[in-house]
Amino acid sequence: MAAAALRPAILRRIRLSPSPSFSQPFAAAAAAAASHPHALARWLSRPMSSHDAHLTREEVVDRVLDVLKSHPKVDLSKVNPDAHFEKDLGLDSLDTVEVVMAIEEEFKLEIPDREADKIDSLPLAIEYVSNHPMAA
């Protein structure tokens, strides 16, 4: 309630200042390209990827491993990256939704059901991971 009473009276502060032309900004983009013509050629070359600061297969590895055993129904001892839930762990399948839902916060990602319903083991949960270009 007491967010909702101070959401108008910051709006109400807020000024925004209008800027003079739309076109000012890339009048400035233009600028810099003139002065440095190289740059845009390198910045154009680029790869335009959300792997560019991609996790390592080792990365993935850890952090997966660290989200197991973390589980409370998990035994540490029998955590190693060839485990299968159920098989090796002894998770059952809310076991496995829970584990496969604690992947997805760790790694800021989201996994289509369809997707998540075929993840039952660390191999197969490290090669998602690992092949997604959004996990961070």
The other form holds:
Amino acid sequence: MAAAALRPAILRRIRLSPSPSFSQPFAAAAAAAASHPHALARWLSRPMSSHDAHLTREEVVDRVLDVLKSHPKVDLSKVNPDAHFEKDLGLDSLDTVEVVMAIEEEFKLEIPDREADKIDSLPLAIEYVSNHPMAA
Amino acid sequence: MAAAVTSPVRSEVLSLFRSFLRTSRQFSDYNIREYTRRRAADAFRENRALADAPTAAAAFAEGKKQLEVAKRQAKNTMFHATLLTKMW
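Give me the form predicted together with the partner chain now, not the form predicted alone.
Next comes the full complex, this chain leading.
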């Protein structure tokens, strides 16, 4: 029973691993889980749950902040959940496009252009991801 | 006599840039992927300062051509990757 619930979680971890080794799924799962502490915490705390899809708002905020912090042009000291990309973080419109793409990749989403054009700040990015049913 | 040339609208430019980033994702080779992204970002940033309409329009048209090249290359990469997986 527990295996059925763990299987999608393990498969998700294998996808996350950069060089999946199909003969060692657990090693890959452990390695990938270590680099995604939120996912690991979620996985451990709900082992019996088969509905593992929903992200907490806290997790969305943390992960979106991490995406911003990994962008080379962002001033790390200014990153907070209320920051505006161009006004607070000193990014330009091209950087904003890059950031929104990075958010797509982090949460495995495909954001249509007309929606992506509206996302110009952290609150909007967090809102969009939190409301998206497919965010992972 | 020449037809009036208009600069591309801001949203068009950002949309073209986004298309480059999406296309570069299709490359499985990390180096090619990163190069495509970096090159696109540098070119768009460089051309941002183009003030007069004809030059800006020409740069935009060139950008669209380059996007088609990148898309074709991405398709070839995927095609070759598929061939390889089928061989194994």
